[in-house]
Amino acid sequence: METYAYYADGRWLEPAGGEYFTSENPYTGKTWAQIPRCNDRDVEIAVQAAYRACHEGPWARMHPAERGTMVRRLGDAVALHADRLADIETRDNGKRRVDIHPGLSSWLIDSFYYYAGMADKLEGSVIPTGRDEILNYTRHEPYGVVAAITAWNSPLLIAIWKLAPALAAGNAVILKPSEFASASTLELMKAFEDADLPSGVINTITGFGAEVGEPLVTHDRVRKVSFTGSVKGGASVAGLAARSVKSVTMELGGKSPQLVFDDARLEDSVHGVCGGIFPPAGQSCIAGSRLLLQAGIYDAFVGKLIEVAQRARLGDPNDPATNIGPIANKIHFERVLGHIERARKSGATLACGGNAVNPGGAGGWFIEPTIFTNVAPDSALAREEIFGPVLAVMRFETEDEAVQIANDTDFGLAAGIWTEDHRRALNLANRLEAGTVYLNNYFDACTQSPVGGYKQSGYGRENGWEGMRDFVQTKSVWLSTARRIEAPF
């Protein structure tokens, strides 16, 4: 049994209330770690430390280029500890190790390097006012203390997406990971000790929403909130932040459509559709959980899709041969099974999967890749985010009908289009209401490209220049060069 402390002000601290909660390994279902159950007193320690770092310590006085050098050292630290970080995240939330380590050793590290290079390039502008005696210019300044609340499905990835630009912009950050997957974020703090950042620049507190999340978001010295999670959780955070008019970035849920036309390459599109939902067990905000098939290829496509899905290997997320890992926690496992049971009774056809399984007798929380056909576009199966390995298949005849079905949702995070007609692909990309549109591919991402949603999938952007701008506020400065000011009356 591993027992963690939380990290604030450059120190490892025991929770003020002396309480802990447990983490279970999703592959085995067994408890393996104790996580600090922090409260408002711990929040106060972290916030005050971050505030001092922003306004009094060396971080506040540091030249942007020097700050960029320190952010780059964070990337070096992640590279050095990538094996350990991957091991802990796999044990903590069941994510396949092959989905973690390549990222840690490549583009997630590159997030720090990318934003490190951007730290001294946040340039303001001189505004043409039309008045020779007036100089007006802008400058970009950090918010100060940033609360970064992350989700349980990809804790390290989401934390790094927030940390790198926030720090490069000059903020100090308090991370609050999900209570369902906190260990890898605490391990990240251990790795960051090698980077020797000033105390208080990065802090991590763990615990539950009402006990930690609410006092963090409502604290008067927190001026920016970046949240990744469910729509319900995001609405709650936004409401709390609105009490003191804080800036908020939201990356929320999705019910992303994949549109496959009759001219698409069958095998490639089948593989793309499967890859867009099943390998992470559907536990991705951008998972392509709605499949829209043109009528002429419907039967052939579904047949091939079932064939591919049924040969997927479920098992140990540490095994490179595993195709699909477990559901990340027991509560969500039962929630997904409940969605499947309601879908069975809704009139849709269960074409594949739908059962809980126990590969290798490990005792963890596994659900077969599940495909429902003949799904009504207005059904709960087609409209509610399940966040599990469940694919809802629908039929369309024309492009206009496909767009209407795809956009008829409260969400707008991502969409995929499979067609050999590039004119059609580009036209439809403009018509789909989604923050990311994939053409003949799915699930790609990189540090340089912004990520974010339309509608209830959120607002604001992470990654790219847009991700950096979300962590700064713009000041307009007016200077008069006139020798004297005329009397107003």
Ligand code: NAD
The other form holds:
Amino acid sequence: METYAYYADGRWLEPAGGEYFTSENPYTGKTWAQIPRCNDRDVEIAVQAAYRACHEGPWARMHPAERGTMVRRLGDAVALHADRLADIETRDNGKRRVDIHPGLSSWLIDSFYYYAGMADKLEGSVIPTGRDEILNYTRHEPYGVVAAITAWNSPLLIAIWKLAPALAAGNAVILKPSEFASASTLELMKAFEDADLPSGVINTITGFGAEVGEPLVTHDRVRKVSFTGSVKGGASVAGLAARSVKSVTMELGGKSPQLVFDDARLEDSVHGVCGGIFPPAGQSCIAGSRLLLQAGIYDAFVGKLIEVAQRARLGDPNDPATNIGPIANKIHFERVLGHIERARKSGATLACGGNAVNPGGAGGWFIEPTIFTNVAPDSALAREEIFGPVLAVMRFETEDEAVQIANDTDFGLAAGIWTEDHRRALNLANRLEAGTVYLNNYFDACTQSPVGGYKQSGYGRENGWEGMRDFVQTKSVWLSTARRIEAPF
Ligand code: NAD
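If the one shown is the form predicted alone, what is the structure of the form predicted in complex with the named molecule?
To see the whole picture, the full complex is given below, headed by that same chain.
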């Protein structure tokens, strides 16, 4: 059994209350680690350390190019420790190992390199005020202490999307990973020790939303909150942050539609739709969990979709031959099964899957790829985020009807369109209410391209220049060269 400490002020610390909670391996269901159950006293240590780091320490005075060099070293540290990080994240939340390393690791490294290069390019501008005796210019300045609160489905990726730009901009960061998957973020802190950043610049405190997240979000010295999680959690955090008018970025849930038209290439679109939800067992914020099929392709598509979904091998997430790993924790496993049970009773047709399974007898939390057809657009199955391997299939006749169904949701994270008519694809890309639209592909992303939500899927953006802008505030400076200032009265 591994027992972790938490990381603040450049030190490994025992939780103030002396309590721990456990982490279970989703493949076996067995407990493998103890995680510090921090409380508000630990939050205080981390916040004061971060505050000192960005107001008094060398971080505050460092040349931006040097800060960029340090952020780059964090990327080097991830490269050096990629194997260990992947081992731990797979053990902790059941993500397929190949999806982390080599899958994600080059992206994680690139995030640091990309934002490292931006650290000394945060140029302000000189504003044309039209007055010769006035110089007005802008500066992009860090907020100071940033709270970065993350979800359990992809802990390293989500943490790094926040860390890299926040640090490059000159902030100090306190990470608060999910209580369901904290270990890989703590391992990341171990990896970062090689990079030798000043104490307090990066901190990770672990524990529950109410015990750690809330005191962090409401702390006076925290000036920016970047949150990734559910709509419910996000709404609560945004409300808490509003009490002291903090800047907030929200990356929340989704119920993303995939629209397939009669003229789509059948095989490619089936692969794209299946790949858009099932490989991470639906535990992706952008999972394409609503499938809208045009009437002419409906039967052929559903037949092929079932065939491909049933081919998937569920099993050990460490085995490269595994197609779909487990559900990340037992509470969520039971929640997804509850959604399936309610969907069965709702009148939709269960076309395949729907069962919990136990591949290899390992004892973990697996659910078959599940497809419901004849789903009513106003049913819970079509409207609620399940965050599991459950695809809801609906039928449409016309483009307008497809847009109406696709946009009739509280969410707006992503959407996919499959058609050979490129004029239609581009028109629909404009009409769909989503932060990301995929045309004849799904799931692509890169460091340079912004991601984020419309509607209740959130606000603010991660990645690209917009990801940096979320971690700076703009100051406007006015200088007068006038020889006299006129008396006001
Ligand atoms: P969650 O909202 O339950 O928890 C997210 C984090 O918030 C956790 O660290 C939790 O401890 C913390 N938290 C919860 N309530 C809090 C409070 N009142 N104050 C402070 N902190 C609090 O979400 P989850 O179940 O961990 O994650 C799954 C959700 O995340 C899904 O809805 C998924 O779509 C979403 N997600 C979104 C993105 C994106 O980029 N848009 C990426 C990944 C996951």
